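Below you'll find only one chain, the form predicted on its own, shown as structure tokens.
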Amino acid sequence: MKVLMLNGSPHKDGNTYQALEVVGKQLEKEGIEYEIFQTGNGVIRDCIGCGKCNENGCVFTDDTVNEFVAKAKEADGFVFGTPTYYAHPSGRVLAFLDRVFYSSGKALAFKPGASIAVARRGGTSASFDVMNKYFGISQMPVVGSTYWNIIHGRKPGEVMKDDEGLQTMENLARNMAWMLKCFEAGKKAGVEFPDSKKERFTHFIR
């Protein structure tokens, strides 16, 4: 079994990139392999709602939403990690996001998910909150820990200073391999994914 994550700030080495690796390691000792996935310092196109999504992804190919598209087909479970900008995900994850789940958010259905906020001081809840919106209307299972998903650090290497943030790390890397083991122990006794119907849009309040 295997965890995507997705390092949602421009630094590769940064804050945000090292509490991912607190989460791997970890992951790791459970017996999951992790692999962390960079959205760089590049241009991130938002999505524009143009219809044109196809089985690899997005229409537009000058980023790397498809790559990382292609890989969360094979992945069991993610981790989406943001640094917080004004009490706020990064806008670079945020249009990343928005266009991996709009054009192929059945490659993630009923798979785990869990996001992680870094700040160095405030806006961290809120960011959390945000990110986890994915999972809510992509029909994943949300993986907690024993506080919010959150972990401190401005310079470089300061989170690893933040003991609870990184015992909040950790267990979150617990929670989400037993919860990948009873995902695979259901699949071996035959338990099926649920019949969901998607029929119905309502676009007007009656």
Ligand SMILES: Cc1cc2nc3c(=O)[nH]c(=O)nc-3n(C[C@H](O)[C@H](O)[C@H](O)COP(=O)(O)O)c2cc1C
Second form
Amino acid sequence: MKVLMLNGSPHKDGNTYQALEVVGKQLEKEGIEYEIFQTGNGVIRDCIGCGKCNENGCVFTDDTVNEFVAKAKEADGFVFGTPTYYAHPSGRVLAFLDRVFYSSGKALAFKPGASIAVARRGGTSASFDVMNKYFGISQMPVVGSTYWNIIHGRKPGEVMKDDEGLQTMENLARNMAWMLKCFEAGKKAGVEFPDSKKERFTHFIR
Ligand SMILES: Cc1cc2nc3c(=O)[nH]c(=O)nc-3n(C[C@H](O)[C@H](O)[C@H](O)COP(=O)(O)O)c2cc1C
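For comparison with the form predicted on its own, produce the structure of the form predicted together with the named molecule.
Following is the full complex, with the preceding chain placed first.
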């Protein structure tokens, strides 16, 4: 089983990456593989609502969103990491995930997801809330920890000094591994996916 992670920071080795690595190393101890996908520091387009999403994902092919979508189809679980910018997730992670979910939310449905937020000092729980919104609308069970999934640091590496934050990351990984194993056992026992209906759309309240 494999967990696909997303580093929503432009810093490839920064605090968000290092926090994701802590989750990943613990997942490995639990027998689960992981990969950290970088959003990088290049341009990421925002969703323009063109409705031309296709089986490969988004109509725009000049960034790595569709590469992530292809990997998401094969993954069993997800962890999305973001630095906190002005008390919200980074613009790049939201631009990236809006397009992933709008074009290919089905690739992630029924797979457990978690988000983590990193900050020097404030705005983590607001960021965490925003990131978790993707899961609820996409039929994804949300994995929690022993605190909200937040960790603190400013300069790259400072998160490694946040002992409680590190514990939260490790427990998140333990919980993710446990959930993945439960799902696997359920599948083997013949538990089927729910037959969720998506037939009724009310665009305003009548
Ligand atoms: C544009 C910008 C806005 C930021 N806003 C906040 C903030 O609201 N609260 C906070 O505690 N830290 C804030 N920070 C600090 C980062 O969240 C912090 O340095 C984080 O560790 C960076 O993660 P990274 O190394 O993965 O990029 C901000 C940093 C930048 C560049």
